[in-house]
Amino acid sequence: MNHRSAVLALLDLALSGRVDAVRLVEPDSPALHALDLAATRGDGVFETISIGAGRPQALRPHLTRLAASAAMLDLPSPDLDGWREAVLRVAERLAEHPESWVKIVLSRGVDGGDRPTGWAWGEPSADFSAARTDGIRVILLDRGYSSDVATTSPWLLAGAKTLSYAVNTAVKREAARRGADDAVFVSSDGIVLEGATANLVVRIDDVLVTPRTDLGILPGTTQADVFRWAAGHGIPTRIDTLTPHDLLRADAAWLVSSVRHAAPIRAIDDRAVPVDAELSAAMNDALAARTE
């Protein structure tokens, strides 16, 4: 496979999770053991960090969330300074591109082995300009869990960013089959949660609202940055419980994520949603200007 613009960094990890070395290698080099539990079980965690002209965005919150996810899986506590070095080295190699991203992966390691494995893969971003301006169509899908799943069934790892993404990719395929671009999960007891790979933000009565993270959803680094920006511009924000009925009365909505940034929603289950082009552009300008 040809990855001319991609960058791959391998991390030499100790049993404790300490990063002993970061090595840049050719992106097409063999890098993963066939019995690595990341590949055979999805037993690991990851983060995807956007890069603007070689500048990682929201790196600290991403590393903090990596550590939280690792703790939920009983993985060794990641050496955040070492992981930061890996991200910065990949980002430096991608500095010629206005937008790129790096995915960092911490695996439990080779089955039967005694130490974790880790790597960082970076490449230029796709063109998301249409999604950020024209908006996206989404559908609502039943997640199959009650909204209290994080409390009642912590072993389901709701709220951890794990490598087990088969469901998330299946959701994307289902959305495409229904003529949509993305999906938003609803709990089995009727509470709106998050997108397949993004957080939801809606505007209701001039307030930006996002669902509570104790409902078993991933705390969003991009959503947090949007809310910080909004607070600095006098836009009220709130973290609350949302229902599909609330979505019906929203006068604007977005799916926000690290690489696509803020994508305004223009339809939910074929119901049109107004797109606030000016506010969407302001959000995306703020997200593009982020630093670590």
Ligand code: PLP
The other form holds:
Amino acid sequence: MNHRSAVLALLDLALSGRVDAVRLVEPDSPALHALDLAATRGDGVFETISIGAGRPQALRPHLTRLAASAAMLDLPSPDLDGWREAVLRVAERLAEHPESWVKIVLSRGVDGGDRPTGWAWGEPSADFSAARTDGIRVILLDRGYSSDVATTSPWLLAGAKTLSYAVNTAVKREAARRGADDAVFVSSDGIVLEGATANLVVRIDDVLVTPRTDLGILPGTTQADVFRWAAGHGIPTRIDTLTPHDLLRADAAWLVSSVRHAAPIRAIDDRAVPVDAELSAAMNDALAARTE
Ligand code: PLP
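What would the structure be for the form predicted together with the ligand, rather than the form predicted on its own?
Full assembly next; the chain just shown is listed first.
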């Protein structure tokens, strides 16, 4: 793979999680120990932050969520000032690109070692204009967990942004096999949850609605910003329980996430959903204009 435009920063982390140094290195330089638990167990947490012309978007909420995920995995509490510096150092190297992203990773470290591993990787974003304007097709998929999984079985880490994303990527392949672009999870008791790597926002009776976050889903930074923007523009919002039946009443829907931003949904399973091009464009303009 050509990583000419990629930027890599390694963090020197203390046992406590303190960031002792942030070092920019060649992106293709050997950086990760073969026994790092990130690689061998997916035992760690991450965040992916959108960067607009070198400026991170929603950085604070991303760092807060990194700390929340780390706490769920009993990882050392991340030193957020140090992680912030790492993101800013990588982001400034990407300033010539209108859109890019930085992924930050905190793992439990090398198996048998005594300190966590951390790094930040950034690169220019792919072109998401088709997803943002033409929209995407999604399928509903059973996640196999009950909607109260976060309380009944916290060890399953539902709602933490862990490195164990093999399931999330398998879901995208399943969607592709069924001729769709993405998927929306439904709990085993029939409650609509989230996308594979995005949150769901639907418009029902002129209200933007998103599922509750106590269902073991990720509290989305993009969804929060969409709702803040909507509130400022007189568009009512609501956090609620949604069933697949409720989705039949939606006259617009989006999957929202960092990097791709607001992708209007044009079909759920085989049912067409109208795309509100004007509202989607306004949402995406607002998301692109965000700062820290
Ligand atoms: N839900 C899941 C499972 C995700 O992986 C992501 C982002 O990758 C999101 C939701 C959206 O979160 P954010 O808007 O903070 O990127």
